[in-house]
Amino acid sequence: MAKENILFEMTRENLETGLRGVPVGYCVTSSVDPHKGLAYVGRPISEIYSWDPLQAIYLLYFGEEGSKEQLSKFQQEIAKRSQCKDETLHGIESLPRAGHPMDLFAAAILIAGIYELNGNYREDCLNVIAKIPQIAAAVINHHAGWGKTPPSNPGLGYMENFTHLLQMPHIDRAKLAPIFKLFNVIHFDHNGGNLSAFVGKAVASGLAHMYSSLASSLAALSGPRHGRANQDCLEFVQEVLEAVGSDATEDDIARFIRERLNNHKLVFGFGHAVLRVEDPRATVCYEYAKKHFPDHPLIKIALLLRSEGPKILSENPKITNPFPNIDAITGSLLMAAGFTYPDYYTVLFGLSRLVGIAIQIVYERMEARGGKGVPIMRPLYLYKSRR
């Protein structure tokens, strides 16, 4: 093979590194540039974060921006698919409430596969996109003991409908809906190699149906190194707030970080596997937080951490990215907006991310290699004696 056609030269140093940086295929929905961040079909997230969710979903699904007429037809198509069958909702409401809600969410997707399955990846993709707000709301309502989930009302808007479906007590839907929309759009997709996307596509490569594949994605997303990181970061900000107080100064924050590092403890919310700049998704959320919740104690601490963290972490030459990632601010932002239930933050992440994963599965199963699809995943493992 000509040298210019070699994308990656494998060495023993690449083994047991989580396939980091090893090319395995194409992603047609999004890309992550180390210095520019996330882009949906070539459009940077800084241009898309304020879009209506279905406008962004159309871009990811069709690979192009929709006209007003096309978006209207797409909205109608999603709306007519949005109501889950009674059997699906009853199945979710029969799940045990013990354990983390992400376990229930994965189980809920499997239940939906029993009753909602079409068997065609493209049709099931559209059905998942349409039904996932009601499924996620049903999981939260049931796990929290907030009561039964009402019928879907897609005419309200994609995330406005989700907000309507939540039966959270004393909910301020007008205040929460914009936050949910922002969170939803910026989390739809993140290239094809993140753990939840890769796992879902790997399961689908064995021709498992869409719902089984997405349930595996949620299992991957549930871990603290992936989707549940937003909970860990929120707990960290809360810990900082408790230690330094709401009137903390930059010097107070810097002192806290240095003491933590000296005690060999983690500083959560900084660094990223790909990015070498502040996560543009985080930048958007920081600006939103400064505009709408500048006096909230958690936001004040999160902004101080954003200011001081990179200065101190960059002193360590081994740290390649000392800048905040998306998880550094989203938990604090959701708390400030009034959604004070961090156990459900990863469910919100999954509600969004399943959209992009489902679209990627459609590509790998129905479009890749001229329509033949990607073969079943079968990476090579070399035998190694443990003695």
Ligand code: MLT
Second form
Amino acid sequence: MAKENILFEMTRENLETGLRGVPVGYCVTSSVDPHKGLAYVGRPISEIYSWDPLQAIYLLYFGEEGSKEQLSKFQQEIAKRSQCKDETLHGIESLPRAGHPMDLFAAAILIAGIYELNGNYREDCLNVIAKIPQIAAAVINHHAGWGKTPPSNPGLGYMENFTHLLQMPHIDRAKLAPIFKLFNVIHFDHNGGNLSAFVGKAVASGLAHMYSSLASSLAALSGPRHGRANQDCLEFVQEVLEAVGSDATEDDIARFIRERLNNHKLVFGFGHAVLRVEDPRATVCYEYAKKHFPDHPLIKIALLLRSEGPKILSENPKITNPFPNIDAITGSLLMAAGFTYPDYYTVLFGLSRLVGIAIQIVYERMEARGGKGVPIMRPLYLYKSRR
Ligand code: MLT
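Provide the structure of the form predicted in complex with D-malate (MLT), given the form predicted alone shown above.
The next block holds the full complex; its first chain is the one shown before.
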């Protein structure tokens, strides 16, 4: 085999390492460079984060930037698909309210699959993109006991509609919508190998339909090492705040981190499976937080952790990436903006991430290998005796 065709040399050391760095296919939506971070269709997230969500979705879906006319047509297309059937909403409203909302969210997507399925991956992808704000809002409203979810009003804008659908008491929609938009755009996609994308595509490779494939993605996202990390990180920042107080200095934070490490306890919000720099998505959120909520106690602590954490963690040569990841700041930002319900932070993540995964599924099922699609996943496990 020609040397330039060898992408990765597999050795026994690579086994049982979570396929870290092992190439398995192509991703047409996004790339994650260890040093530059996320890019959507080649455009760095630092250029995209302030786009309207539908503009970014257009880029991911079509692989190119939409003109004004194309975007307006796309908006209309999404708008006309955005209302779920009554059966879907009733189904979601009859789910048990016990348990983590991510469990309800995965079940809600399966329910949507029962009532809304078209069977064509491309159609289902557009339908999911259009309906997901109402499905996620219905999950949260039902789980939180905030009552029935109103009809979709897509004319408000994609995430403005989500904000309108959310029945949170005393909601300040004008304050929340910009944060939800930012959160939404930066979480749409993170290359093809993140757990939820990989799992969703693996399930779809058996020709499971779009909704069941995405339900499996949500199950993957619910784990604390993946999507639920944003909730865990917020709890960590809250714990730090409680321990050191809101007037803490850099030294107080450094002492706290060292003490924690000495006690073999985790310091949350640092490191990433791929990135070797501060996550550019986090950078954007830090800047937003500094500008809009500089005096919020959680933001003050998150900013101190950002400056002190890397100094201390990089003293340990075993730590390959001592820099903050996206989860280090998003929870504090959502709290500062007034969405004070951490149990739903991973639902917000899923509401966004399913967009990228659905588009990746369309590629793998309908476009890859000249339209034949990627075959059913069937990696090799080597037999080993446990005795
Ligand atoms: C992320 O958004 O950081 C991910 O989904 C985790 C990953 O890329 O593996």
